[in-house]
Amino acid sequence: MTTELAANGKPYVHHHGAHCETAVTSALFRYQGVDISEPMIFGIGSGIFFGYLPFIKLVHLPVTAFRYKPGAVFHKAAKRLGGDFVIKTYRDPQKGMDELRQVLKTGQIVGLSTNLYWLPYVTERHRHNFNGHNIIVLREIEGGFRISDPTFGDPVDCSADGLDQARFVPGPLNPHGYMYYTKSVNPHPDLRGACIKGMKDSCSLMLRIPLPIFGVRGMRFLAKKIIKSPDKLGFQEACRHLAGTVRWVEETGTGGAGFRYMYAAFFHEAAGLFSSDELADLSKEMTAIGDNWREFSLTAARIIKQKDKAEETFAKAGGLILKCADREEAFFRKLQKVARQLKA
């Protein structure tokens, strides 16, 4: 932890985070005097999700989302916790940068969604084209801004031109200068009520979206695509697509398996808050589901590295995702019942 000063001289404590948006949201609340952990923010903000998006491509590969869309966790968590908050996007980059400077002068710290590749303080080996990386701007400095990036151990400096480019880079999922901050928060939020709302919303997202590419239906859709991919794409191209899926499971934005572990940590905290053995059991089950996703990644890595063309192993990889889908469907159906019985 490192203590910095915001524009108004108020101390800000930088924490290294597990995931950028939950860490930024937790930090914004902590700055206002309400200490809420990342897992609680993730659960209250209904961050858990799944979506296979073949019509959106990064580096020519379909996007596989293991959490809900960027910005939604902050919006839902802040609303459910009684925060007074501001969210803005911009068509004009100059206006977006001018408003950032104006808000900083009022003493607020500001969350931004950026493209990770264009942040100049990120080393070359860690850069990749990801339009949902969240950071906090603490204050303006000569030639740029002081940044609290939760993926770094300490605050960093960022040039004004670099931040401008990272906020307004064109392309798929362009952040459009997405900016957000809390004007005030409820000093005594209804944590129990917020947790229940987050749980019920997550159940709807995972079970009730009618389109076949979202929730547990989306998992099965992806699994079948993987199983058929050697025949449809050829072995090498199927391996390339499989490697892209593994990247979403293990690396991008904390990784899908990592989100499952964070959701398990949410239920561990919620079990204590509600004195609920059922929530404690759900925490253990979600940890096991995260392990299943990691098992898929290991199997996929072996397929990609093998020298022979044993296409039947794609069936095994797809079968592991089908197993995850079955377990997650059972998990969220059980959660539906438990959430109805909880009292705020």
Given for the second form:
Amino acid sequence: MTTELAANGKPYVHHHGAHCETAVTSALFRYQGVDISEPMIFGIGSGIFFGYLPFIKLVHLPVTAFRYKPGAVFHKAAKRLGGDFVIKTYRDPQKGMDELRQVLKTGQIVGLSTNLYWLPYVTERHRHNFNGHNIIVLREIEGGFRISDPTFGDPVDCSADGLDQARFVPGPLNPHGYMYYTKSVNPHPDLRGACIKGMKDSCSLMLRIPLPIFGVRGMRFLAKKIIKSPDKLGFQEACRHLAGTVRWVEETGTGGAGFRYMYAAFFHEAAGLFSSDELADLSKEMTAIGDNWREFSLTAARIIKQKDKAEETFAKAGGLILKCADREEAFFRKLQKVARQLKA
Amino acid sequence: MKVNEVPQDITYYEGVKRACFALNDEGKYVVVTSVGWDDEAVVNGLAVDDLAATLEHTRKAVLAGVKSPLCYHMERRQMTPEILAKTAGIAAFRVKRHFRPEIFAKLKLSVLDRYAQALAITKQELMTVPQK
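With the form predicted on its own already on screen, would you show the form predicted in complex with the partner chain?
Whole complex next, starting from this chain.
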């Protein structure tokens, strides 16, 4: 936690967050005086999800999503908490940068969507072509900007050219200088109502999408693919695919175990808010599910390292995901019932 | 995951810390910073090695005169022909065509400029690959 000053001298507290989008949204609310944590934003914005998208490839490997599509968590959370945001995209980079400078001068802090590869302060090993990394610009400094990137421990400096490149890099799904800042925020949001909405929405996302690649069905689909993969693709290629999946679970700023720990933290806070024992139990169950995902990552890493060859097999890794799927299905079915009884 | 179970193996994060959610002794969730996890490093290592191996393979192909340096620099920036095509504003089929060294050698300066700008390198760099 570090305190920085925005352009008009108002203090801004930098919190180290697990995920860029939820942490940025939470920081924007906090700056306006609404104290709301990162897991709360994640829960209210219905961030938890599962999707296995074999037809969308990143670095020749299929995408496994553990959260809902980029941008949606911010939109949903803002709507449910009664925050009014100015959201803009630009065709002309020069205009986009000029407007950013003007807004910063009025003392606002500004959220930006950028390409992770071109941000100059990211080290070579952490770079990859991802067009939805969210950061906050605090103020303009000489030759650049002061930036609070919640996935970093402290605020960082970024050159103006680098930021320009990261905001306006062309290519598929490019951010077009996507920029957002608060117009007005409800100082006393209806947290309980927002939580219930978020929970119900998550239930339908996980259970009701009638396609085999989303929600708990998607997990089973992926599990079966993993079990069959060594026969179908050969050991080396199967390892690459498995490693790709584990990177989605642990590496993409999830706070551990594919957002499951963050979601458990949300239920922990919600249990306090509603003083409900059922929600506290659900939080514990979610933690256990998270531990289960961790075990999957561990098993996968052992398969790749080829330790305990006989014991750690693809069948075991797939089995762990099937177990996760069963537990999550039971979890969300129970949540459906619990959420119906909660009063806003 | 408990606070004391958060992995603290010094690995590839290179000093960058990552936030993890974990339960403290009172059963409350807190953010704990982790300096890395060995098992994650294995997975990341596999991906990084993979990229490096492909890049090395391409570099040799360029030196052998099978591919153009454009292909090498594209892979170095972790791009695909489609991404490079959009970035440089040149149709994807042309980008793929320019991977052939004999066609790349005849490119106009204006086209090379666009590639150099898209890849954020100078034109001299674009024409060559490192010798080792």
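Residue numbers count along the first chain shown, from 1. Basically, rigid core = biggest C-alpha set you can superpose within 1.5 Å across the two forms. The structure displayed is predicted, hence computed values, not measured ones.
Comparing the forms between the two forms on their rigid core, the Cα displacement of Pro93 reaches 2 Å or more. If you fit the rigid core between the two forms, you'll see the Cα of Ala160 move by 2 angstroms or more.
After superposition on the rigid core, displacement of the C-alpha of Leu242 between the two forms stays below 2 Å.
At Glu142, the distance the Cα travels between the two forms is 4.3 Å after the core is superposed. Aligning the rigid core leaves the CA of Val13 displaced by 2.3 Å between the two forms.
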